[in-house]
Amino acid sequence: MKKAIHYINQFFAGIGGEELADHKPEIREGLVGPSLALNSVLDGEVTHTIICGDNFMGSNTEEAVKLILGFLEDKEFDIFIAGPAFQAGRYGVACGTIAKAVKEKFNVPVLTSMNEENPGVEMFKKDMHIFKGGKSAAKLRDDVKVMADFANKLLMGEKTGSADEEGFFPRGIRAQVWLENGPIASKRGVDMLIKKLNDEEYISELPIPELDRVEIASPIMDLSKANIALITTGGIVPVNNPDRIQSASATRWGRYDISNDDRLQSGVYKTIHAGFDPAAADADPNVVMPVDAMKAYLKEGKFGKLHKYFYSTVGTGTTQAEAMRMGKEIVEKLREDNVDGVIMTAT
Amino acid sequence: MKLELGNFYVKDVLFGHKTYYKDGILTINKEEAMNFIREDEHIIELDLVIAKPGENTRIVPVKEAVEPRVRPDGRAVFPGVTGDLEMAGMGRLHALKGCSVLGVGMHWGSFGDGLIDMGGEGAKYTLYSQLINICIVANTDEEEERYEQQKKNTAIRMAAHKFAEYLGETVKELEPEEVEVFQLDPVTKRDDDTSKLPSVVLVMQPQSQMEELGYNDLVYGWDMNKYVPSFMNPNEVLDGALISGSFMPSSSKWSTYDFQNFPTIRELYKEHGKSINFLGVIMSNLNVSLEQKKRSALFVAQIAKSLGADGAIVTEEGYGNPDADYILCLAALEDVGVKTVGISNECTGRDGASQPLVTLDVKANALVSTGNVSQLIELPPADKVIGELQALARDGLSGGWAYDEVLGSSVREDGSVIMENNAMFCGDMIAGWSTKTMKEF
């Protein structure tokens, strides 16, 4: 019989609510809470349930992940299922975080379920199958069933369908499929045009997302008085990475005082960006974050003032939503400090 | 303009003592036929091979496909190419249906060449597995391009056009089983019932991106790189005014057979007078520089607007760079108030995660997708190969490779292949036959 391990939070384990959200990870043999429902519809056995407090996972992520991966080292399992997390934000992010780590370490299929409002969807939908779930625990059985149906196909080696057919959030993967006895492209095209001409509903086979274009800013008229700041998505940070910015899929940013530096020294700064070969940037961080050139220009009087901090995060795999949030936070700080212009460097 | 297409449904093709057509059987005197093809002195090695649906046969490198046809009144089937320039699109045309003449390299392939499996798992990837293929398998003296990845393949392609006409001669004097009529009255002289319907144009973007002449699609023998969009009657397309070129990755290509049978034109004809008023074809092209792309989009939008089109279907012979022409054209039409639908394939990468078209525009809000050029395909060995299997790996076919760290060569020692859909001959059937679509996973 195929084996599954299930991840749930402290609330669904019956340990407690908000006041017990710091609950440390534990593993129990057998079924706890939602695992019962899962086990009853799975063509396999849920052998263990992992329980972790949402706050613990949120604020001690590294430790939580390490502990849980440790629990799993000596276990045999064919699939890892987390949640469903419904609309609970921290629970959703926890499910995504641990499922991603399990997939990377043990290379087994991982599934979870969340409501579309859950921020975990945007953060993790490209990394795993996240099924479209209800808003609250009233939908527990339905959500578990949808995940289990898909899990059963995976466990039996059966063919699985598209995101729409199976009910998961599209992962940004598009593949060709043959329409069973389907109309040819010409017929589909002509039918679509007739509907469009008659203002009837139609479904485009390639939906194009709205682009959020930012207007180009007006130029700074007098550079000699301008206060210029440096920002990078190239992951340049002090070597101890004090803000614990992630090497990929970043959700955090940091700012570092360069008022007393003529250049960024190797060994003092480095890159933690996982999307390129770090050798050159570690040997000379100025190739990504050009503090040296800016200080030289400052001495030449090309511009008025170099802002005392540079700002840094990592661009690789970072979702648009997270990037937008971080951008807004950084802009607020820049405004407080009367920064007039920004030079932004990538990798 | 009225075109009568007399159809002869070919059930079998055989070699025999005489070249003739009778009761659905096309018999070819192989020696005479080969002598005819060898009249072009550039053909230095030649064989003629028949491949039938269901056979465990693999054909590669395929350069061109043509439906055998003849005009009983003696005009050329491909005006400006196989004979004098005359207007196409009217009068009588006879066609041998269910078969095609293929131009196949005996040894050498090039970037735009493709593969056809007549049977097994591979057959589903191309329409041409469903046709009886009369394969011209040839080597030429075109030394200047022998080792080039981009080849014009002029001799083999022209041989296919001429030989298709040669075979068409067998039904010149015969009475067809069926006559299809394609007729459009002049745009300003249509009956009220038709004129009241929403007016629709088809915008075609044939491949014409090579600055050097000789690789591109031809319209009445004219290289479409040196061309700006103009208004054409759809019958001209169905009647040999356009022939295919030798450049575009194969799955995104329109062969000459595709032009002769263009399914999107046929589909628009079916709705003409019922739900739409089919005005005709705006024949555009595909370009390299942004200025050229914009110029063509402007021409198309202006012609559509001046004709009073309410709607347009835009379709491109290509992917990648040509997506820019495709999207620009869709947006330019929407900008002048013409409602559009696009028909093309996508390139989402082997993992499916890449942006599907090179450029995107929210104005392109009604698109039909016909496949993914980069889908990986693995196929078992075939019993028989027509052409040379190594061409897929050795000669830079767009979906083949000689070496890959993980996947090895596209052609394995046992004759099995691993390739991208890119090299499936007209595999994405952008002309409109595709029953494939793209879904999110």
Given for the second form:
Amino acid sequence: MKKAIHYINQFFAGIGGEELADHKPEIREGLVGPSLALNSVLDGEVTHTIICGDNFMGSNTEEAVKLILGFLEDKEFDIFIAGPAFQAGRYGVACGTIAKAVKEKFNVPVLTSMNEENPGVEMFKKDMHIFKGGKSAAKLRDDVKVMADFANKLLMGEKTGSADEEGFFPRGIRAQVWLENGPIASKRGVDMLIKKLNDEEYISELPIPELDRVEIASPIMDLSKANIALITTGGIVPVNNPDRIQSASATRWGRYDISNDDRLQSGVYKTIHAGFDPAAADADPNVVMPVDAMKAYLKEGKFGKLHKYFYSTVGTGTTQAEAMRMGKEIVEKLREDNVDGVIMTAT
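Let's compare: the form predicted together with its partner chain is above, so bring in the form predicted on its own.
If you are looking for partners or other molecules, they are not here, because only the chain is given.
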């Protein structure tokens, strides 16, 4: 029987949430959490489950990868499956990081699943099959089934289809396909051209991806005269959250006057971000929104002016479309106030 090893984070292992996101890697024999669902639809056996806290993987990547690869040294397995990670950014990056390392070390197929908004997609889609998943764990069984269907083909040596046919994100690989029947290429090309000339719908056989590139801004030539603003996706807001910014999947942003503050005071400001443990940021909001450091640099003359407002929203789960909209709205305000540069802080 073919053997698989499954990777999940501390939350899906039932260990805990953010308070235990620093959980060190461990390996357990048998099934844990989502491994049960995976094992039920896999033409093979999930023999071991690897668990690692998202923060540990993100903050101690080299150590985490080394430990996990060590766990696998004496294990027999035919495929490695991570997740699904849904829209959880740190989980997606963790799944991609360890899956890539396993592929390079052991030369076995690796699979994972993420929502299209997960940053792990862009980071790792060229390195492995990443299947298009749901936004939340409500889609766990569906996402696991899609991964397992493809895994079964690999395990059984069956022919696999294209990204569109199988449901994974395109990897930038073009494969030549010979049609068993149908019109020859020249006729298909002419037919597409006629449809295009007549403004009719057609599907290209060689799609060209649209690249959303942002031009690099010109450097600030004289910092001594520059007006610098602070922006964060870390959810730092006044304690009453006057703009009702959501703690996840944000659609709102706020700006707050710091012209008379040398630092952000605990109890006056806090974080409403749902993607990390808020204890440190609530105790000292400056660890996310460094007003204290910027005011100190201002007094030292390292730049000309600190913009009177800082801007804040929440990044976790926020869609690319909403992020772009909010970014454009904030830029309008920055231009009105003649801001020369921005320091963007995350978490």
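Numbering follows the first chain given and starts at 1. Since this is a predicted model, take the numbers as computed values, not measurements. So that the term is clear: the rigid core is the largest set of C-alpha atoms that superpose within 1.5 Å between two forms.
- For Gly157, the Cα coordinates differ by under 2 angstroms between these two forms after the core has been superposed.
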